[in-house]
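The form predicted on its own is given below as one chain in structure tokens.
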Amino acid sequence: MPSGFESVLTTGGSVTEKREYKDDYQDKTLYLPGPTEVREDVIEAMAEPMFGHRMDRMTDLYTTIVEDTKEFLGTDNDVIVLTASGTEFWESTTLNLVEDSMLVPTSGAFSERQANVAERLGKDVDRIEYDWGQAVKPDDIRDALESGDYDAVGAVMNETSTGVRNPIEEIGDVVAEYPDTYFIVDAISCLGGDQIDIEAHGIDAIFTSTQKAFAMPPGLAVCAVSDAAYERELEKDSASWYGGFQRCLDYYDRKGQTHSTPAIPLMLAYRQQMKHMLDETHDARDQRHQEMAEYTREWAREHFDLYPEAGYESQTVTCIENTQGINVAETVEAVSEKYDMVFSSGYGDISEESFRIGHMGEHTVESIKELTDAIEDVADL
């Protein structure tokens, strides 16, 4: 019996009590740090008749989404699309690239979790710890690499909990000075909405989840893998089974498919949305996200303040410091009830000190303005 379960039984409560899923929920427009809004035709794409994952049709589908993703990201690196959340690549990149030790700068909930995952997998992890809201400094990475021997550096590009966009390009340039150290980037809440040149900055593995700036349904994880990272895994005695670079990429080269049964409907949705993303172009999508971020920051400075360190604000998630002392939870609920719009309170310990607006995916400045108008009304700003 799990710890604490007996007390739950004796008090008459149950964490597993069934709550019936109904058909009368009010649709809400999502301004979360993910999941975000999904186009109707992308949702409809999931309703195609089912087919086998070893049929030629699956090869057509999977090779299309992989090669389209490489084209969109502007990379020659290999791409893996797995049925999983982005968390899968926290585990698999660590298992595939880290033999003993890893350096992880921590500046928020998700970078801390990346370090915790590596420790859970038995790796020695050295942290460079920053206060929440502060950005990682490349010189600190250099100092650590000069004094220590690390298999990899793991960094979060977009710290979702604080709205900090770390200078991944500069960090990558530093790590590249140490050819025996690999560079792993968690870009879960920004890739597709914040452009980065993967090869130019020596990124060996960069990954995301489809429900964020890709504006697809949740359930798929995407990782771009360098040749050096692939070769590194071949040298190791052990690696991830499900997310192993060799297993995934060799099967793709031989069959044009995934090595295990994929979520076919989600990949059909992926194919449809990637068409939209290619039509828009990566440059235009990046510019649209810049414009949304700039509008949201300007609004935040007018009414509140920004939580992240100046100059390191996210392009996809704005974390706003609650300088007016509004009741964040009540405001979130009131906007949801009155306007059918959902944004997010602050993360964890800063849930009332801040709130977050996700401006990613298919949103525009105009749709973000609808939310900020609603917040102004409810909070009487």
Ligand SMILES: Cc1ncc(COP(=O)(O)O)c(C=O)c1O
Given for the second form:
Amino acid sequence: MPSGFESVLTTGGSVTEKREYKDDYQDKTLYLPGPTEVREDVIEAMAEPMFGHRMDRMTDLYTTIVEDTKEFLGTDNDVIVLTASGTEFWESTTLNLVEDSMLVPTSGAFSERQANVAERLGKDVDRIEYDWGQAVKPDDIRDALESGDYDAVGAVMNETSTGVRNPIEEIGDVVAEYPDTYFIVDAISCLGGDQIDIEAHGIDAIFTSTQKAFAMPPGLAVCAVSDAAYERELEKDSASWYGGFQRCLDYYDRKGQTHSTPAIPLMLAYRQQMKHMLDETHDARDQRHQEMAEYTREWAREHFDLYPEAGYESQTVTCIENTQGINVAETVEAVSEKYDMVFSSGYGDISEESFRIGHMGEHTVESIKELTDAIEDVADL
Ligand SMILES: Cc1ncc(COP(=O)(O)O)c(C=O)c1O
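Return the structure block for the form predicted together with this ligand; the form predicted on its own was the one displayed.
Let us now look at the entire complex, which starts with that chain.
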């Protein structure tokens, strides 16, 4: 153990001390920006006897979830469903598509992390820095692309830390004017709850994590990959192994399976939830998320204010500016205690300045209203 860690252990409060996991936790309704609520039958779908990842049954399962995802997203691009959290695709899309340089507009914790991941991988990263709460402006991307050479632009569609929905469609249209520059989109906290035409805006790689608007358990990540991005990787010898587009997609083409052992129970849950998503349709799901977002914004404006720049509010996560000076941490705790509902304080440095409501996945305006009623009661609004 590195010596710096010892003092933490000896001074008490160590996070590595065993705290027994119990079987009697109170159920809580999740209004987090993920993980979010998962349907009962989706949870139950995981409780199947195990089978082998090279059995025919696995091919049935994996080809079903991949093809259903393409249908749901309305894309002919290839789809990878990988056993990982979405973070894996920050790494692998960078490794697969960026030889030297990458442009990353940063406007919150997750876009900053995307830039940081690329730096860690040894890439030359230029940032366009915005204040938290501001949205990325397509004209700034154009200016940067005019003056510099970039292998890729990486942007976050829904900045979960600030509740900003960036204009990814317009940014994509700008990047598309530069055919040698690939466009990587982190849509982790919105895909499935905020519809986007992937091909129309030249998005080469767009990814999400299953615990967000797909409303599945955490543990799988999904990425749609353009033909150009697939080809691009073939030219490179430093691509990701685990998240290599070529390795994942060629294995799918040859066997209809994954290159290594996947989280089979999670894929069973995925199959079940994707059926619900297809039944609802992407259009109706988008509409429902729009209605939840509008309701939440209206409530926020009545009692507080919105944190994001006007006109760029997220469709899946509302970040509310704490204009009333309520004690956010205490309110979150009290709502959890009294109503068994969990929402989020602000992210990092803005934890008391703001708070966040995740209205994604299977929530409805009615279920969101139950939370806002609870907050009103507890915070005495
Ligand atoms: C925008 C965004 N990007 C990346 C991540 C990381 O996702 P994961 O924890 O699934 O790796 C998150 C998680 O909240 C996110 O909101």
